[in-house]
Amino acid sequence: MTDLRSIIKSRASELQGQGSQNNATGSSSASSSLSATSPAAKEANEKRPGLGLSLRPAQNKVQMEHHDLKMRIHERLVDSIDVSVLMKLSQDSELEGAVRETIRVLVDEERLPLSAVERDTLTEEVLYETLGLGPLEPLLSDASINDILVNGSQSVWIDQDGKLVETPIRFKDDKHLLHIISRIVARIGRRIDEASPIVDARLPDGSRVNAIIPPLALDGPVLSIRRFRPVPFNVDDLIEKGALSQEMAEFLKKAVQARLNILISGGTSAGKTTLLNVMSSHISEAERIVTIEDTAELRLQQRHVIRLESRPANLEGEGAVRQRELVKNALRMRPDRIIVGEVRGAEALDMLQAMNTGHEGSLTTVHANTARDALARIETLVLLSGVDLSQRSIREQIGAAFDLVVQVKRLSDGKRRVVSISEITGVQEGVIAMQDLYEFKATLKEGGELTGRHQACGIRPAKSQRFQEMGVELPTELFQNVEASQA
């Protein structure tokens, strides 16, 4: 199976130095002139046998004929169209309707006795094989699907509004999988192997892949794509959905502007980049802004915004630049705020001694279970930097450096939603001392059904004076618990 674009871009260069010797076909129209077969085309698909399908299990046998017949469709394309007509196209449009018009014919061709809903599928079917990711194509079109899994050739599963469902969808064998892989790996300028078999990247339009091939997955190759909204979600859509409350979103807005390092923590898929998205959103557009992630996922709508990218070692081992060095450089970027899509190594350290060196209204993320573990994770991480540091000094500094932390998680009905704001008060007897303002309170009624609201805890915070030496003023009201108040 030949990705049709690849070969468009391998013949541009001969195209361009034959001159008009190769426009003798520019008259014709570009679907008659794609359906035109060459003379050795013709004769290799004359000689092509009939449905020629072999036995398989029963279960498996119309699905496996299916395969068949879309691949088959696909090479007598490959060998039918005219490379020069495609290069004349000049938008992306032309060419899937001139492609989409070729293969309506070479399936006309094949006289099988299909339904015009048939044949219409299995146009679709083969245009994305050929210009897409084959089976995938219809799940990357759907925009409520959040998560892609493929685990295996004959298991697909999609993330749907937090809950985990398995599709009908199934690729011919591990090869055909593989196929598809390396084909979007490819768009992006990397190669999967068996030297390199993993790889971790961001598509064009901003989701994230992770593809991992045998030997290193022994029940074959295995694609996981997490994909991310067109439009970014706002306060009002994450109020709108219980993620929070109107008082948590006031009060963290507040908590922007007035510059608090903030530390976002949850589970994976718990929602951590949506929501620091969307409190980043708060920052001033005069403020300079340095982003640095492993993985390209923040979409900040500021115009001054400097974004940064680890990258990985190349085949030899060599030429990795992680994050740590991007924290460090960042540094001497006369940046306002640093925003670390997601702390997991020894760059914490250097984070922190941003945070305490001036750069305030820092954001980060760290994967952790609750608040406290997050704190743990981030002493933790620190170790990895190799520096020696007494546990009451790392403790000490992270106690200084972080302001507030908001813990994100998925609950059991599948929606993520804040479940604590808590501030840090300091480091009391080698403790770092914390105190939540906001938490939220979840209720499980009859059938199993998880309800719950959020609440204020009556707590001002520590830190109020900090809002008034910024400008910015705190309401009471943000903080007084409704229950409390009315017993």
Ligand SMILES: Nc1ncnc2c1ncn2[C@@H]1O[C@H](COP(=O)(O)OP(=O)(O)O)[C@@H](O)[C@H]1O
Given for the second form:
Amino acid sequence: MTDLRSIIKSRASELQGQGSQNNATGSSSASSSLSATSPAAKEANEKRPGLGLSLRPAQNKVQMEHHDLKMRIHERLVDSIDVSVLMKLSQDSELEGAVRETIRVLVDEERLPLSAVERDTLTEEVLYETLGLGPLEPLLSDASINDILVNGSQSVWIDQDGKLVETPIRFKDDKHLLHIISRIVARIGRRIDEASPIVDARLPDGSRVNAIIPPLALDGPVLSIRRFRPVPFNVDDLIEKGALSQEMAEFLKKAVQARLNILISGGTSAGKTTLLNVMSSHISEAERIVTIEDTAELRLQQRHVIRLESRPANLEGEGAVRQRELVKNALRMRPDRIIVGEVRGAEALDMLQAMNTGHEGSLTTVHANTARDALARIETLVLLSGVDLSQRSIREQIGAAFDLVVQVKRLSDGKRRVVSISEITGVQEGVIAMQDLYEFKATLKEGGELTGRHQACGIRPAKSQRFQEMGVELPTELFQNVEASQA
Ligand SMILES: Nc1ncnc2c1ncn2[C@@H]1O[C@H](COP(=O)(O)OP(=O)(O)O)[C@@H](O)[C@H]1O
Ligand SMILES: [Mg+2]
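The structure above corresponds to the form predicted alone; please give the structure of the form predicted together with the ligand next.
Up next: the whole complex, starting with the chain shown before.
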């Protein structure tokens, strides 16, 4: 590593046409990656005069020329240093300084009539091209953006407050986009090309990326980024956002404390992981928690947490470690709680068996649109494990294992809400019996605007005894149906 650094530095000073030591060092603020854009860059962005690129499509002549210039300098930079090695080191601000200096020299060499500000802007943009995410950078400094979705070079969408909005951002062409994608995945030691055209990974800053490229993606490379929230939502945030009522939050907290097995169900991006994270925060500090995820997203605050992450197969198709193996292994680690980020496969069976053999208080999520579907989905996943059990006994196991199903949903107004909390009360004749304890009652106002409220259904949980046994009180008020009591 030191070698590389000195290579880059010597190259930078060489380009400066003198042997003077690195005045490059320390000249930069922290690199961008997926966190906020560096202050210097932001400033340059705001000042940029007539060179506007970022939020406007590069369609007019000046912009195209600017883009070409930027790419030319970028290419020359790539020629002069080994960018793929550089990527892995780009956290290092010293290194960024050296690159910045090299760019500056290259910009100077272009001998263009640029003002100092324009020159700085150009330097920052080339730096983004090299170390950052190119045209996507302006989106990354905007904390209100949840998801960034790139569908080929000419179509970039964002999820802002639960709604999808198209941005005017464009990449030059698919090659440009592919280049940026390759760089993102190279940073985390992965590769993307025709031979392995899918990458799903977590970036060092916690953001999740998925990239899928041709030939699997038919209309150009597709990149989906789920932004990392520097401060995760807590239960008060969710109540304030109207995701659930105070009573529901209180009940879920007690359910976690009473070690109920809870399944959170919802569609893509409905808020499952967020709710799982919030609910996990109610687990006591005294417990040993093992989390198992395909891409680690949970952020538990307890001190005694062991985080496990599955591993995809390598290029030769070997070395995969699936969630199932991790669940099996977790059981040998004397866990008090096992949290599986999302059940997607055969691990469903091992979880069920664990829950039915004394590992209570498990929390997990599953992809389904209703509480009922969630149970059916678990059933399907158990069948995938190849176990030789009748449908009836699988259902019996599911009914015995889970206590609650919490359904989350993103409704038409873009808001993510808990739409029901259902209790599993038993299995009769191969049918799992459930009752709703809470629900979200939606009403459409005139003009199609959505309102509604969360309410208790007026039923005390059949499993109240379990709470008592665990020393958790369940005040009757939590379950009172306000409407009914007013009538
Ligand atoms: N109640 C909420 N209000 C606003 N945003 C939310 C809420 N719950 C989750 N989010 C945001 O929505 C996105 C998707 O949430 P996530 O929990 O990852 O969904 P899922 O696990 O269902 O795919 C994240 O960016 C998250 O920060
Ligand atoms: Mg999730």
